[in-house]
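There is one chain below, alone, in structure tokens, taken in the form predicted on its own.
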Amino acid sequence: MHVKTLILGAGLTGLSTAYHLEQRGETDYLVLECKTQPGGLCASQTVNGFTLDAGGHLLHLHTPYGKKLVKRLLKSNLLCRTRRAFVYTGSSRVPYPFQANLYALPEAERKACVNGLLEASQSPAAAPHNFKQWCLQAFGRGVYEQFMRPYNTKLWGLPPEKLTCDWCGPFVPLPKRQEVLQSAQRRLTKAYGYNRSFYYPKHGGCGALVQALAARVTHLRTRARVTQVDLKNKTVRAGGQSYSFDTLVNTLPLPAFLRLLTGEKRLSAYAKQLQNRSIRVYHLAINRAVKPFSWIYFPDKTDPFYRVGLQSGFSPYNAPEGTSLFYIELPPDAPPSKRRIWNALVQKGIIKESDKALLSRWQPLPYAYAVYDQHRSRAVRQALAALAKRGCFCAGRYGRWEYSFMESSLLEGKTLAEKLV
């Protein structure tokens, strides 16, 4: 079949693109999705009364249109939450962000952070070439060694000197140096970071948002895994069928998409320059309601996970009353040991040894993070430019191979639809 606009992937960006095309009267499109239901990593599933998301998926809405769109889609099925996040390192429980709550550290570690910042303030400022240099300039060696280096090495799988700093943007809170120094003496009242508050569906997990979007998308085909893309002849092979198009929209992970191209050796070669960080998510439910929190970061090597979130804290309807549901994110090289995870959670005081597990489930995420190494920026820029010249536009967190949040995906779909119309 032939369509004017063919959209690959029914995740948040693909659905948003289709939705906004229809809002502008353009109905000659088709969305192809490999899974049995739309949503991508934003899809949720319900197991024994527990609603599971693929890790932490929260709505950080900072634009008037983003808020308007989400409220239009979810109506009364929306909650607003205040962040309650922490960093657990050693024996310390530090409120997030670490660099603005130094008062919670032991005296020796607190002093090291203050001295490091004072030394950094006396050093001449220069454009940082990597994430390590950026951290040292912004926070000093104490904060870098105690949190920034171990946590980001655990998360990205690379030491900070191998990462660029063009991803930091809103994702690493940057308080003023005087505020960091003040935080060593007392708790500050100011909240930092793009995620100090967030929205979340009351019912249905984050998947409620993609379901609301998908309900407004007329032309969607599931169980259609893309196996070949021919840009020269403007055809796509998916689910055993062939589709031709005038314009192609890709929201699949960029390196995976590039490997699907036929007769495009130069373009396909860019895939080798794009690194991916996979993770494993472990869903755990227990028979007791724990003290509410949002999520906790774990930089220490002794802890198998790097982040633990309380899924039942986002909405009470994510778990039956009197129970708790956690999502636990682990690096791909962490041993998949349930007992080790349980013991670490007990040791950190998150659960008790006497608690009983009501649900235990693994979920691998082959594509979790686009790695910002020295090759990414140039490879992405050149690949996207070459694809656009061929009538293929990439959008979204994975299509553009970037680090972003859910609102960005919604807005990119809107912008792209306007451009196509």
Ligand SMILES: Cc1cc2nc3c(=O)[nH]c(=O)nc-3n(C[C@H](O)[C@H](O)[C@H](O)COP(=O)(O)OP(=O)(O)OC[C@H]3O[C@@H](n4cnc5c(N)ncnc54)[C@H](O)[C@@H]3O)c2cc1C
The other form holds:
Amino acid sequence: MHVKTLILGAGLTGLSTAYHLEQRGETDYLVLECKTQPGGLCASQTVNGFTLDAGGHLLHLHTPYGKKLVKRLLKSNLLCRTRRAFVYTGSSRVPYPFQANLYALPEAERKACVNGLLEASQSPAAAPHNFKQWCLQAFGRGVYEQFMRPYNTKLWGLPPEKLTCDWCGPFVPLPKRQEVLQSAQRRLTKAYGYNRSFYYPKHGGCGALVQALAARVTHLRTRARVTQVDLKNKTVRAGGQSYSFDTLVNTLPLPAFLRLLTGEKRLSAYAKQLQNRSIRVYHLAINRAVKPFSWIYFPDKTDPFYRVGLQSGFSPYNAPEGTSLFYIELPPDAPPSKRRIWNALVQKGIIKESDKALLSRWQPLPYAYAVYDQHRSRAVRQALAALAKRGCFCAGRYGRWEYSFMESSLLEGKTLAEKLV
Ligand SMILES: Cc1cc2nc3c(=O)[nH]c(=O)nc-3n(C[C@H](O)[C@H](O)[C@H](O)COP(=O)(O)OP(=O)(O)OC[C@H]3O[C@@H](n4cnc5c(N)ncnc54)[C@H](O)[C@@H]3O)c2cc1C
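Given the form predicted on its own above, what does the protein look like in the form predicted together with this ligand?
First the chain shown before, then all remaining chains and molecules of the complex.
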């Protein structure tokens, strides 16, 4: 089978590319997806009346087109929510972001944060070489030691000095130093960060968005796992069939895609320089409606998870009335027992020992975060340029091996479709 544009992966990026091609009258394309359903990481599952997302999947829409497209797709099936997020460390409950809410810390910790920042203000500012230096300059040693170092080590699986700082821009709220200091004295009224408020589908979880998009994509083949890519002969093997193409769009995780290439030893070798962080999600539902919150960060080593979110808080339709549904995100190491997770949640006051579990389910996410170590930026740049020369364009968080939002997937799909047409 021959198509003009062959798109690998029917997650948000692949679907957006196909949708925007079709919007421009281009129908000579095909999307190949290995799973039985499209959606990738944005797909939701419904189990016994509970709607499960692959960890927290909230819509952060920052561009007029992103908003317009999502509203066009979801129509009235869209809620707007205000963030209620916290950091639990030791026995403190600090509103998020930690660095703008120091007033909530015990006196000794608060002093350490203030002193750390005052010291940092006196050091000459040099361009930071890694995430540790970036944090020390921006927030000082106290905030770094109490939150930034332990939390990010848990999330990325690497200490901050091994991470670069080219990902932090949109993701790490950066109050002015003066504001960090003021926050040690009083609660600030200003809200920080890209996720102060967010959108979320009323019905169907995050998956409602990919379903709405998939319904507008005509040429999609599921159960078609790509096993080989030959860029010289412009062919792909998937689900036991061969497909030829003029242009290839890749949205599969870049290291996995590079390993599928045949006869491209130099290109495939870039895969070794791209580090991946997988995670585990544990879904837990209980028989009681808990006090609403959005999500909580857990930097302490003693807690088995690094983030817990209240899925039933994003939409009341995510869980039957009078129940609560949590998503619990954990590092990929050996999974703790369900009992240990339960005990930790009880100890943190999120659930009560007397609560009853109505559902519990593990969901491993083999590709979750592209690790921004010292090799990533150069390897990605060179690999993407070499692929583009061979008529293969990569898009999306995993295709471009970047840390980005769902909105970027939608926009990258649009930009790519415009380029191809
Ligand atoms: C834990 C977590 C929380 C997140 N939270 C948010 C959030 O709150 N807000 C936000 O904006 N973004 C969030 N994201 C990011 C968001 O998930 C991604 O930006 C988005 O899903 C990327 O879509 P994609 O299509 O590029 O990739 P994917 O969704 O990974 O799609 C790739 C597709 O390729 C398919 N595939 C893989 N291998 C093959 C193969 N060999 N053959 C055929 N098909 C294949 C997969 O099955 C999948 O369908 C989060 C990500 C994670 C991991």
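Here the rigid core means the biggest group of C-alpha atoms that line up within 1.5 Å when the two forms are laid on top of each other. Residues that one form lacks are left out of the comparison. Numbering follows the first chain given and starts at 1. As the structure is a prediction and not an experimental result, all values here were calculated from the model.
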With the core superposed, could you pull out the runs of three or more residues whose CA atoms all shift by at least 2 Å between these two forms?
334-336
